[in-house]
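In the block that follows, a single chain appears as structure tokens, in the form predicted on its own.
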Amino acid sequence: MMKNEGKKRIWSDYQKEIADDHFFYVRSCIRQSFFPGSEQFFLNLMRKVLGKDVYEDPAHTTCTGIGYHSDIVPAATIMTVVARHFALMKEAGYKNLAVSCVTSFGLYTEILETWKHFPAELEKTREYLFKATGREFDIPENVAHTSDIVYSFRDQIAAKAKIKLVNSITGEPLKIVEHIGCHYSKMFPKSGIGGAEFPHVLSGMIDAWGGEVIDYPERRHCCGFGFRQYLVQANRGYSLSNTVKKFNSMKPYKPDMILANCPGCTMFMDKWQYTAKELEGITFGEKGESIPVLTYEELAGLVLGMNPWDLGLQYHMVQSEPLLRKLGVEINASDKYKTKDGKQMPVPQNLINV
């Protein structure tokens, strides 16, 4: 009994406050470019399924986080850009920030911590913003990544589920590898659910929706993006080798899919599998297949019975049909590359796992 109470007390230190409603939503550059269905589903989930108030401002811009982490955008500039985001939120009458991008989430957290410990920087930023735009801002009352928010509503989603994360052929839970973005859990551990040591934000969803979380040696290893490691062309071999190290570590456990909460991580683990196959002829899934990499929004959508093509799964490099067959999801292949009004789009030539 004492042991269990001690565990609960320790685990309480790894929790975070997540607002329940009234969110100012900020999109992700990478997610809306590569996985636009994920962001659209999040908005539909929050507004139509859960009945929450979520506002987004068309005047919102990139946080410039990639430029900052690549030593291109100065700290004073990025703090002013972020202050403008907070000003838009203030003007719209919101206090709870919902952040789609893990890099943005880490950046917002870093800036808020900077202002807390160095109030002079906060005053400088207020001055810069007012001189540049005539705007003023308030500090958000609550900052949550959108995976935090989906996690907080995981049980409500489970209660509305049309399918579970169970292999419809064997009846066994799907084996799922989760990958947490470094900027979510490692920069400021107390800002993420479970911290850097025990991040629970994705495994909690998997557990609630019937899947099995697979542990493996490189579970907390970086996806390989690393910003400068990839953005500088000469460094891309280093980026790829990091990702391959992660894939080789999970391969013996035969995961059915990879679940990620960072847009960049999702993109890299999806596209690097194609790269590894083309360069070296290697794959990391069963039967010579690659491993589908999904966002948590896409997975929530499948659980709720959404059409996978409406979720945008066809826009991944690693195609999802093997996973969909295991889930028992009925799909119409002829609709895969059609627009909403029924027009046929060009069919990509180099997809894998089709």
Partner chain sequence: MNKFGYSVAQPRVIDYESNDRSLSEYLNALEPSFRRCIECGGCSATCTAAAYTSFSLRELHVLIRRGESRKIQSALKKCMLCGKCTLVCPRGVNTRNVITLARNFKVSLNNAV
Given for the second form:
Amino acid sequence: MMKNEGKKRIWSDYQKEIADDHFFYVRSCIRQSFFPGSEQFFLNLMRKVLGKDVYEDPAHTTCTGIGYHSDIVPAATIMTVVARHFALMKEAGYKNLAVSCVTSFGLYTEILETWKHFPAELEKTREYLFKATGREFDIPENVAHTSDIVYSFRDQIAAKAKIKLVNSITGEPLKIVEHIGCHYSKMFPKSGIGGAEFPHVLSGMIDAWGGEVIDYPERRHCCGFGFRQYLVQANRGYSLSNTVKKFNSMKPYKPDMILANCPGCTMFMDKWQYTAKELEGITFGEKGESIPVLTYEELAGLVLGMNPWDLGLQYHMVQSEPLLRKLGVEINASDKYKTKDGKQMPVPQNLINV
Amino acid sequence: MNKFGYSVAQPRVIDYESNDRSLSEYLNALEPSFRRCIECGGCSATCTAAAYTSFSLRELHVLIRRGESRKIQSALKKCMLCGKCTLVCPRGVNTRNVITLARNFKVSLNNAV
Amino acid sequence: MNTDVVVIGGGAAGMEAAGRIAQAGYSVSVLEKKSETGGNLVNWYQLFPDRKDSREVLGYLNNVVRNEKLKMLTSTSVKSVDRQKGVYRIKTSSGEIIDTEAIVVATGFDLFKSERKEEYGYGIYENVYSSADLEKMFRAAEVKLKNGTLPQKIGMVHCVGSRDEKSGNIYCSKLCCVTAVKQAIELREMLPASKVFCFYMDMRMGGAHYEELYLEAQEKHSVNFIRGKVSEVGEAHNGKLIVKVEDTLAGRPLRMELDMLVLMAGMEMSGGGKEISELLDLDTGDNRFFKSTDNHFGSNMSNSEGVFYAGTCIAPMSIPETISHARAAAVDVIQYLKSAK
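Having displayed the form predicted on its own, please output the structure of the form predicted in complex with the partner chain.
Next comes the full complex, and the chain you just saw is listed first.
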């Protein structure tokens, strides 16, 4: 049995400062395709629910993290691209960076740390950026991943909650696996809430919203994505096998859902369940079902009573209906694939958990 | 059938819980000096078989201890029973007897099957 | 109050040094901030390599300090120190002022706090214990799991807080290996049905009779030794602890379920020692222990005149080493006092 006092002591050692307002928001490359409601709901949550100022700059680009981690983009290039984002932020008059992607967040953290230890690299980057674009930049005063920000407002969200993370049939708290992206805090434990061994960023949300966090032996294992490992088709079994290892480890705990904070993890933990089922006929949820994988924005949205189809849950590979039934969320199946004007869209095939 | 061009691999972890360590227990009982090994590799360094094959008595000792029996069976055949390993062992392990017993154990296993 | 020597710390080193100085006819006051003497020794049950009961050593030390020239001031710590004309004026926590010619620093060590190695889950997972916790269980003659049952499989993790940059300690505490071997034997004797596994990086059996104890653990007690640093501890669905380690001699990762895990906590500069180093402006090394003036022939000497070191305040030491080092400190102090007169 785990003792929470021990974890609380660790959490108190890893509390970072998170800005309260006025954020410069940088999106992820892939989340808008795979979890299209997440980033939109983050903006709605911040602006409409919490009344915060969040600025988005259309000139913001990829951080090139996928290329960097696949050995295609050199370090000097990514530093310059990141410097350009800082320049956009400076030009817009913002000092607090809100990062949607864990890979980007890890890179921002790593680059800022690099500049701290190697000031010559910072000066070189200033020069490259100025020569290439004529722009200048400041180091952000505050860098937070958007899961940090949602964590910091978790009690306010709980106060406005329409539902709790409780099985409405049994009255028991939902059993939730939390999965933290490796680059969130494994490189720099101090940059993550709760550190790297017992991160609190997602488990804090689950606690605050009424669920029960599952600790399973492979909790700290990477989702298996890697970067270059996935890009070559023949290597994908390596990536998949790591995911299967994680799922085999969590299966006995019968999780109702998985909560993740990294775009890659969310995507692979979602889509590899389909692959594992297709390839090996294996599933990891109860009754032959698969386990829905949600982003923290999606979960916050459900807690606040949002329509699941407005949050984009239908665009996951693993469908959330079993979870929604447990939560007692009323859903209208006929609205699932309608545009906002009510037009019927094509219905995807081979979805699981339908 | 492999429709995606890749598949799920088996982990290479030594799963201590599911492994069968009966050979290790057998050697512990019949040749107690087997327990004294400190994995120095003196035996393998001087081994006649190791000069031309991947045979390593040191590695074999670890594998037997952990119950990784699959690799052990074929490896045992390579030993020439010259006894140099026994001569050099700093802990006085009767390595020659370890090999002989392990080979016999293998036989009895096969007979049982 | 005037005294020839003040000894700061009433553990094994302080007691031995003070006793020897008093035996030579000098007046000594020992300041011990705890209510009892004996330091870390009181938390130990049996001592390696011969399994002597720590109480026998404490009995010896209590005898050494029984001297009319020696004042033992327990529950007393140093508040401030000034030096004027070769005399140190010490104010104690009880308000006493002591003038002394020489000081022996014998502030000992603190055991590494195992919860700092977060990945081992000390204080989080039930049945993860420190080596000191296990000594307490030995003393109580009761080694049990939290649910009251007897452990069947027990793991000992070497180098917890030692040889570990992540803990800020790159040095070897050098006694945890032999402690693990000793405790593994004690466990096997107390729980004959149990299996015991030591996870080590290197077996550092440098002291007299240590290697023999290691051999005895293997041969007589069937203790298993697995070379590899445990990197993660978790809890399995069946409630058992799961350790992840590489079996470096097999060259493959190893997964094992255990009922109980014991963390071999290393030795660190004591908190009390840190305070004294600031009050007396004493040099400390990269390992944070006090720094002697010379590693070969001046290990009892400090950078301040009239201040000497005894025992583990300069580096990890065993009990026999501590006692010898404290005796050597006494020799240096006596010589210093003689030459001053």
